[in-house]
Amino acid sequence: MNNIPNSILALLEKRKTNNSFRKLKTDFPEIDFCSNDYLGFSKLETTKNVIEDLNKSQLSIKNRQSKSGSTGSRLISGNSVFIEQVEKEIANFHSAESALIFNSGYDANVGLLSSVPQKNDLILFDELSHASIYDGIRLSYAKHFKFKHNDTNSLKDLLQRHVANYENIYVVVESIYSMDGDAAPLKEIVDLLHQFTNCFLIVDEAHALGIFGEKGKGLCNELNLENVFFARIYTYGKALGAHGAAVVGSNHLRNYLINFARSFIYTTALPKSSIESIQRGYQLLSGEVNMQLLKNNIAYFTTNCKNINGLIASNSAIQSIILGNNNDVDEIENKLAEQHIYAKAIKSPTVKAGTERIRICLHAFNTYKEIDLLINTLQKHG
C-alpha cells in the first residue's frame, strides 16, 4: 500500500514545474525589508517574562494562576478578567462598544465571515481581499460576489442588481491592501452604502493599524469613519509585533461571535503572555513610539524611488514592484539577498498570474543607507 496518493505527488510536481513550489527557510538576509514588523515593536524589550523556571519546585496551589498556557478555550477555562480588561482597552482605543480577541487575523476573518452572513444574505467583497477573507466567505451560507479592486462603480452595479433580493448585504474591504499597499476608497464606499438600508460594512485594518490615524488607530480613524462600520478587524502580528487579532464593533456583535464564531469557540485561548504583548503594543501606540521614524522612511523611499520600473505607488509601509512572472521575481530576490537585503518574491498562485512581484515592507528601524542600497539594487537589476 502506498503511503502518499499519486494525486498529491502530481500536484507537488506541478508546483515545482511552474516555479511556484513553497519552501520554508531560516537563513534570512540581515536587512529586513520583508517582515510586517512596521514599527519594530517585536524588537523592543517591552514585556516581562511571565513563564517561571519549570525546573524549580512543583507549582503549588497558590501560584497556579502563573501558568504559561491558557489551558482551554475562552468558553471553558481560557477566559480571564485580564483578557476582558484588555478587550475593553482595545474597544476604547478604537472608539467602539466592544472588542473580542481571536488567536490570529485569519481566525478573526474566518470566524466573523463564516458565522454572521446567513442564507438569505449577500456578501460583496473586493477582488484583492486577503485569503482569510476569501476562506471565511467560502464557509458562509450566504451568496457572494466580488467587485473590481477599489472600484466603487463595480460595487454600485452589484448593489443595484441585488439589493432587493437579499435580506442583508455585507460589503467587505481592507483599508490598506496587503499586496499592493494601496488604500480602499472608504469615504466613497460609505457614501454609496448610505443609499441602501440593508447594507453593512466590514473593514480589515490589519495593515493600517499603527501607521494611519491618530496614535496609529487606523485609516478609519484618520478619515473619521470609525462609527459607520458594522465590524472592524485589527490584527496584532503586524505593527504591534505581537500575535492575535480583535473584531471591534457593537456589544451585540461581540455576543453573537461568542455564540456562533467557530474559530473562537473551538480553539484554545491565547496565553497571558500574548495578551500582555497586545496590551503593551497599544501602550506603545498611545505613546506614538517609532511612528514618525516609519513615516520618515516611507517619505524617503517614495521620494527617491521614481526610476523603479513596475512600482505601485503607495503611502503605506507596503511597496510592491510588479515583474510579471515567477522566474523574474526569484531572480530579483536573489540579487537583493546578495546585498544582504531580504525583500520577498510573491509568486502565483499567491497573487494572480501576471502580477508576480517583489513585496517591500518599510520599517521604523530601516536606515536611509539601507533604503538607498535597496533602491540602487532595484534600479540596477529591475
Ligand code: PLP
Second form
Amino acid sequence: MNNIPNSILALLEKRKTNNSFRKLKTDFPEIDFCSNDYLGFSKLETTKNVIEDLNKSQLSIKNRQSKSGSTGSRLISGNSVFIEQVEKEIANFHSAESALIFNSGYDANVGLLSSVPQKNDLILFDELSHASIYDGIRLSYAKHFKFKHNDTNSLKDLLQRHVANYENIYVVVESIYSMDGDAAPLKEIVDLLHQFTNCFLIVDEAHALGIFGEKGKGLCNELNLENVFFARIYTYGKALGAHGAAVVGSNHLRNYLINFARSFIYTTALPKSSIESIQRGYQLLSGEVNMQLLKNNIAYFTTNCKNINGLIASNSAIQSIILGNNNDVDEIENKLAEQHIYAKAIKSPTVKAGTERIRICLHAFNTYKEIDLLINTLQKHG
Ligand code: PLP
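Swap state to the form predicted together with pyridoxal-5'-phosphate (PLP) from the form predicted alone:
Time for the whole complex; same chain goes first.
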C-alpha cells in the first residue's frame, strides 16, 4: 500500500500550474464586502447596543467579528485561525499529518468518495456501508463493487479479479458498523492490501471514536494501525456529542479535498460554536472523563443478555437484535416504550428486508438497573 496515489498528486500539480490551486485564508481584510452575512446577524451577541448600532449602520469594526454564523464557505469568508488550530489538534490526536473539518459525516464521506477516486480507479466497499458512503460512491466516476460484509475472502476475490485493470483501488470500510455494531477485520484487511501497491484504504470511525483505543482515539489506534490508512473519517455527532466530521490523512489529501471535494467547497462552514464543541469533545477525551463506564455497560449488557434471539455479536456501544420484519420491530419498540425505554426500530428499507431490527445504543450514563429492565423486557417479548 502507498500513502497517496500519483493521480491525486498530478491533479494538484495541474491546479498549481494553472494558477487555480485553492488555498484557505485566515487573514481577511476588516471591511466585509464578501461574506453572506447580509444582515450582520452573525455578529450579534443579543446585546441591545449592538442591535441598535447595527440598525443605525454604526457597527464598529471591533464589533464585526462573527459571534454565531461563519458567514461563508471555508474558501470565501468562513475560515479562521481557530478552525485551523482545531484541525491541527485533531490531526495530532489521531497521529496524522492533517485533518479537514466537514459540516457532517455525511458531507465528509460524500466529499471524499466523490472526488478522490477517478475514472480509471476502482472502489471496493463493504455491503453494509453507511448511506453516505454509498452516495459518495454513486457520485464518483470510478467503477465500484461491494464485497460481502466483513468477508476478507470476498474482498480478496474482487481484488484478484480486478487489480490489474485499474490504476488505483480504494477499499472502504467502517471500523464499527453503524447498524450491526460489529467491527471490521481491520488487521486481516491491512495484511491483504499490503500485497498490492495500488491499493488505498479508507475507514469510517464514526462509531469507534470515543469508545475504542487509547483515550477513545478509535479502533485503528487500538489495533496500532493508524498510519496505514489513506483516509480516516471521524464524525462528531456521536460520542463527541457535537456536530461535524473530519477527514484525517496526509497534507496532500487535505489540499486535494480543499480543491476538489464539492461538499467541502460549496457550503457554509460550521459556526465557531460548533468548532468549539468539537474541540471540547476532544479535550474531554484527553482529560478526566471516565472512559471505563461505557465499557462496563457494554460488558454488563453482553454478559447478561442471554436467551435473546437474533442479537448480533458486538462489543461496541451498538447492539442490534434482528427480528426480520417491520411489524415485529414496531411491536418491540412499543413494548420497550411502555417501560420508558427508547430503543429504535430500524425498518426496511433503511436496512435490507429480512434484517429489520431493534437497535440499542448503550451509554456511559445508563445504569445497571436500566440495562436490567431493557434485558428483561427484551427477554419477555423477544
Ligand atoms: N458514517 C457512519 C458510519 C454513520 O453511522 C453516520 C451517521 O449515522 C455518518 C457517517 C454520518 O455522520 P453525520 O451524522 O455526522 O452526518
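Positions refer to the first chain, counted from 1. Throughout, rigid core stands for the largest set of C-alpha atoms superposing within 1.5 Å between the two forms. Note that this is a predicted model, so its numbers are computed, not measured.
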Core superposed first: is there a CA shift of 2 Å or greater at residue 342 between the two forms?
no
Establish whether a shift of 2 Å or more occurs at the C-alpha of residue 369 between the two forms, with the two forms superposed on the rigid core.
no
Having superposed the rigid core, state how many Å the Cα of residue 9 shifts between the two forms.
48.0
